[in-house]
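Only one chain is shown below, in structure tokens, and it's the form predicted on its own.
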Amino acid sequence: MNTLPGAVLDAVAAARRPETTDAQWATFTARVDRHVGRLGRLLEEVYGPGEATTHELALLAGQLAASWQERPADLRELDDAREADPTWFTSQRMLGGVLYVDRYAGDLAGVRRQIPYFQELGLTYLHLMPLFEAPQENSDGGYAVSSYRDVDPSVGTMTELADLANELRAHGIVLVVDLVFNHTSDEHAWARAARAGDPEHEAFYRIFPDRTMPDAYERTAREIFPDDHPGSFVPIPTPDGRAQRWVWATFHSFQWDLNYANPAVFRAMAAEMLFLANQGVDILRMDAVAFIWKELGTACESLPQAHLLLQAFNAVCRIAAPAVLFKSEAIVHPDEVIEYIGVDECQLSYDPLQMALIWSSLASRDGRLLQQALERRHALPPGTAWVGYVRSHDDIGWTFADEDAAELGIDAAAHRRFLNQFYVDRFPGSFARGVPFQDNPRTGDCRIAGTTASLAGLEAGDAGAVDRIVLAHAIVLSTGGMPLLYLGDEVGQLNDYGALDEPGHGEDTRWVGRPRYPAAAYGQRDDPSTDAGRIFGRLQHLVRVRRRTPELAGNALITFDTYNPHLVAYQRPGPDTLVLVIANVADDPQHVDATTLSGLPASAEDLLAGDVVTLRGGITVPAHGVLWLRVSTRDEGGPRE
């Protein structure tokens, strides 16, 4: 540690507590040696070199030392284990589940009672949607956080959350929660102090006395929620109530963006992050990562400082809670999504492109965009992984790149209009029953909300619905990374239109896709004569096969050209074998001829059917069907390009 500035060394030393042993302290200071230099360089890049930044680093180093010493002993052991096995999360045995505590289980005690079911399903990762204190009624689904250290009293307490984390871990399940670090609610203590005129907390937000600077920023920053308010700013009263000021609110008017140009904000949020880490949270979903830095004359999205700040938060965890991983939520252009992924930034990232293109393929019966994305945009840096999902708590936006579509002769704007019409049942013959979010009938622009079953045709009574549901999940389960299930979808839950009648939900159609616990469907999950039973049984089979198929671990994927636009095909290589996946997005069977398969051995193990199939006569994939075929590559020259 002797190469560090004296102020930093002094801050770390001063934070040591009498009960901390020499061996424990040596472990911590070794991590400081490895990572604090990087942390300091990142802060200098954001805030500039000089005494002020060194002072901030010293304050932060003292915080990290205090937080690490507060970290429970079992979590320190977990830190050591995950440092020794940094790719633990890439195993094919990993499976995620997502739920709203109140809607799925009532409260945290209800979540604990569901642990036996989570084990039955095979979950190893549980994401609890925002559950911290937030404004009553409309809180943007909990993403307007009023306290990072207090659970919504209606679902439990922070002590209960820590106990749940411990019990989940004992059953092999990691806990995931959201770190909403771009903004707070206007009821957060920081925002209340800023509203009252406290200078320290006014500097936590971007607050201006008139429209001069807001107008300047809004010339280049886009509106995100125009139905809520125009532009990026909303008015708030001055402390004396005689006039108004303007505060940056990218999303809803009650969500005030934090001002990361102020290094005190970074330190404050680092403290909140480490508090959650010390409650036993394993993975933090880093919300709205693209928006955390603002700069005049730009779109104020995905700026270089956003990456530097994420890397700095990453360094904070490597020092004080190295077991914790970050998951990026970046719903931006595909070229920008991947920029947030790295062992020094976010080790995990949602894959919104794959999700959107699965639904695009099912509507158009054309898999070329998805095949192209798997070929060009699936590779990731070592030590990282995609988080794949069929649908989330949020809406579906058609995030594919226009230039990718143009290469295939697809008019991107026209295709998006088609998809919007198709998935809200405004296109002849549509099987989908989604609902539009932020609908603009004039332009045809909207985003799509709904459950997997309603989007796939189960609500409409379409005969292919169950097969589509299984097919979509089979793709997510076989492309690598961490697959997620929105819990309830595994038993075919339908849209809940009554959710819009609940207080605070009427203006947000996304609540239709966030149903309450579907007790009747779960009661039928073992009955193969029901839709719930058919879906559950087939998804369980996919999960079990995946768990015993090591080729499906990691991210390595090579596309396979079937010369058929209705088929999406790719190979997952192992040391001496590969698994060839062929998915049919068409409404009728599709054949792959023998010539196309001639580079493979004469026969393959059909992992899903549990038998051996010959490939010399070609192979037929049923309508909305999927094949996972294992072949030997020991004498075959490796995976086929």
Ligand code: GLC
Second form
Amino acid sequence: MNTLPGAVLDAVAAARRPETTDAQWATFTARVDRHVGRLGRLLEEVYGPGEATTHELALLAGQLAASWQERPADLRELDDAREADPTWFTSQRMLGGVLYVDRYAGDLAGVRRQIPYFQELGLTYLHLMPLFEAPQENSDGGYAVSSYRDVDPSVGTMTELADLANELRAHGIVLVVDLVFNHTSDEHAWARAARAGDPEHEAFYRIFPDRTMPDAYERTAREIFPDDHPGSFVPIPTPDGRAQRWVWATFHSFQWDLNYANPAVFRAMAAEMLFLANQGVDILRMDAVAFIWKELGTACESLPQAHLLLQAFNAVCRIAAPAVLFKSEAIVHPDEVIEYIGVDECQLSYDPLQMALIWSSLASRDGRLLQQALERRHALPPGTAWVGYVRSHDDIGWTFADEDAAELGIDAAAHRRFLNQFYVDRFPGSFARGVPFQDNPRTGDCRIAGTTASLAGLEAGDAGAVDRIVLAHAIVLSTGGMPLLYLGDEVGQLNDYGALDEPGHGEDTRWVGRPRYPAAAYGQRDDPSTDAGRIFGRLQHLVRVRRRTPELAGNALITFDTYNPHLVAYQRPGPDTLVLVIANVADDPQHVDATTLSGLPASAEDLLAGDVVTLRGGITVPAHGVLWLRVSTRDEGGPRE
Ligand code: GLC
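Having seen the form predicted on its own, could you now give me the structure of the form predicted together with the named molecule?
First the chain shown before, then all remaining chains and molecules of the complex.
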């Protein structure tokens, strides 16, 4: 849209409330002027030009004006501050933690009581796993939302969540929650209305009267949760005896995909999003972004319209809640993951490739795939950041590119088979105790679930376990962006096999990796004679050193070739110095010879050991060890290419 239609401007003007001052209104309308043209163009690209789309934009614009005027004053101040400092989240002081409110803290009051601990750990970012109203059992850990405006009553209220956001902010911690916008629970009011036959809400979902279209779509769409149901569709139970209909459900049968081909769905979800933004949520984790658009004859993943819609949601925030950022959850091929990242789309993204390749390196004792990924797939557009993580609440999928592996002489399919066997302890000598997730004998696909400690060998009693846990985190803490800890992992929590017996968890083996608050391990965190104490102490040391190492901010990274496949090495440049990270994924010490280091100054500051080391005799990295070495570049002409 090059010139804004009068209807849109009229809708904005009509939404002005008497209490809004001229100065406030000017702030808002300046943002409208800056971003609404883009929003209009995006909607036209998705929904086509014409009066219907203009009408949608006008309705949306009025909604944005209303929402902005309802935005609390302190959040509007935050909007201004973040607009003035748009890369605030890329500092090396940022550190994330993620937890399930009920499992970790009981309820929101319990989360509040943990704030002193979050500060002890150095958290500046707290992701509360989905905590909105969801069916008791069929909730997929909260990813089947029945109401985006109500907190699950067993953990608290929306007012408590807003208060918590305030309190966290006062302690320097931003609040992250999920926007599960690809689907709703089949108990959401929209789904109930659709089931009851209300045509407006039937059009919110992809419902078909028979198998003709479902069969056609399923010819090319991937099966995501084959343990739950084959294909992408499930029958809608019909208590009234009407002919059976089929609804799109990518994940569980009780998670119905929304129909974004209907612009009313976009507008409805934008309203839910802004409601959450106005509660004080700082970052929205955009769940399952790859799946939001479907097109016959395609894989129905990562289609161009998925990006346009995310950009449109982004524009909505720029106008009505500019403090809010998006984190993309695209656990797909690395070529696709990167497509979601941009200041106009998602400013943050999980880094599933790095996560998977850390585990790949530890199993194979070969760091080349990880090194190659850092070399060619780590760069990001300006103003964006990776969220690095060792593991999440989900499974580990081996998402590396087959062609990358082939270049290193690694057969991708065979390597994935090896990793799946290794991580479920079906490989001789494996240290790992993971469990298979969505094991699909038909396609040979499988993913792995488990806690960091169990996957790294602590459960099996492997002597290298603690070092491996520290090593994995030391990589994530030094490659840039926002590292995210799965809380409990920092004290070495093990798999919880009993979680599978809890109601609603059924066959979903991911619950093994989502233990409850490990009180005993936390109680030992200051005792270095325990595993929990050793892990916690060393991770805390890494976090503290990172905070005072500005080279580790941002995303600039240049790999460093050690000519040793067991070593992953990279340089993080600062203005007059660089930090060279060398990580050893092998079970024995590895040496980098003096010639390889000859381009660097004669000595380096060993940031983790707190002393100075000479590089002229080469350097030895202990088994599963990691070095963070700072060298001066003032006279040496900058980082090595
Ligand atoms: C995301 C979540 C996962 C959930 C799925 C469906 O992938 O991380 O836990 O099952 O979306 O919402």
